[in-house]
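The form predicted on its own is given below as one chain in structure tokens.
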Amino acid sequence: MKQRIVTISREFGSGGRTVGRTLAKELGIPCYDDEILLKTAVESGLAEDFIREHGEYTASNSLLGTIFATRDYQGRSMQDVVWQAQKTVIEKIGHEESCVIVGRCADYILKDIADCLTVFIHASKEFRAHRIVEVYGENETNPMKRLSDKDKRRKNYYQFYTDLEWGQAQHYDICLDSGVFGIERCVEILKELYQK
């Protein structure tokens, strides 16, 4: 029997990580976010900081820059090496247990491995900008610019490795606006869908 997994893709600052962690706690299943970094480091021998730097974002803000990144003799960039290592860890998790996985193209990686509820969490830029300042204490740079940069890098990463467009509703089972519904209601909706 396939494992039941919730994959959460999210815009930066939308609260997707919080939704994932809260949902997992309420369902009594593990949540993997930064935990994937540690598992990937242990299983691949790569440094955790290196994986954190290359694990969910493109090295460049442009897709073209990602395509032409420095490559080794086998044609792989450092980001490709991390992608493969993380993919292997995510596939292993998908075969072994029901859980929530935040980010890292898990929706795409697990589509044929597990029974996935694929989710995209988004919100208005104003809501997200306010949230990253209030929750994360980020105020060193313009919050709107930070949102734009992070989302662009996530979008490029997702498109580069999945050949799909990140954030497009047709690629997910459900898209939720955390600014409209609130974090708690998003969790309730997903919990109800998971238990059906």
The other form holds:
There are 2 protein chains.
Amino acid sequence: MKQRIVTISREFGSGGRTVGRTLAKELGIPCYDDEILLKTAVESGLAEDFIREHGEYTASNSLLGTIFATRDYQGRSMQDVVWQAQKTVIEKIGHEESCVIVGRCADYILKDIADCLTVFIHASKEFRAHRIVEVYGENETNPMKRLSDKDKRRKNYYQFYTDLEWGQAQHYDICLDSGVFGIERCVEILKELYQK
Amino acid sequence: MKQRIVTISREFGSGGRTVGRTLAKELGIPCYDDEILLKTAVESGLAEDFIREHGEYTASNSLLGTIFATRDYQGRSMQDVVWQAQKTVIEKIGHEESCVIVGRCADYILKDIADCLTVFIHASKEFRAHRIVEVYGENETNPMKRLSDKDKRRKNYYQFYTDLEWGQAQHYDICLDSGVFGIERCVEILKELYQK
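May I ask for the structure of the form predicted in complex with a further copy of the same chain now, the form predicted on its own having been displayed?
Below is the whole assembly, all chains and molecules, this chain first.
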């Protein structure tokens, strides 16, 4: 059987990562999330911390940040270097095996080279704020601000590299509100779609 | 049992209306689409043609159209008059019975007053162009232009009255690509979600 990929884009705190991990486990296929970061480090020779620093989660949130970014000898920003290295890893995975890939614009990177089920998981700010305090501990003093900041970074990163609007329903095969359906039900829906 | 509503927003040509009709039939509940128009005519005293002319499908697509629109004695444009009359009908339905409502911003109108499953159905332009030629006949000479025009009108109409972005995943419980899954499968997915 030809490999089939599930790509999961998600709002911060929506549980999209958990949906991805659980789905992969139930389907008996690997899930790539931070594993992409490790693989990128191994294959590109870049340090793991460097990749983390210039990847999806920490991408510059401002125009000035982009203009004044440090550049390599080809004129690429550090973020561009990491993007290219991660893209190569994701393309390789897309050719090799059935799996779930969380984040990192994998839906866009793989759209023409693999059989993908592209998913977007989102939820209300109230649901996500409650969830990040629960998951990341009681220290979260301003979860709403953290949500806005993370979402803005992901949105900017996605738009910058894909020229598409993050969270626009038309770019995904299916979008689900994990706050409405619950994480387990989201996994069930996706499992059925993948298997049929 | 308290009434439960399914609202279906859809891109033109995606088959969202067919999804709504089939779903309602399988669930044994009514589907309101053009029926809203008839109900609005009966309850408001406005002529059916007038409602059709100033409703969702034919809403002005330009700023100038909005500025220079004919207005009633309260300063409302004809589009506003129809919007208000339709809104009253949709709110009444939302209080009365379980049903499927297609289009007309019902997701927004009912969000705080009914138990709603809010759905957005979309598909690629190629799928939709093929489908509208098939459904609306062979005379369609420029289906791509027709799609863009209809989508733009729906988008404008939705944004004008809701202040939300039409097709943004976050505004719906579930968004489905009918070109990827097929209309029957979309109905199945929604039926299961409604029943559980």
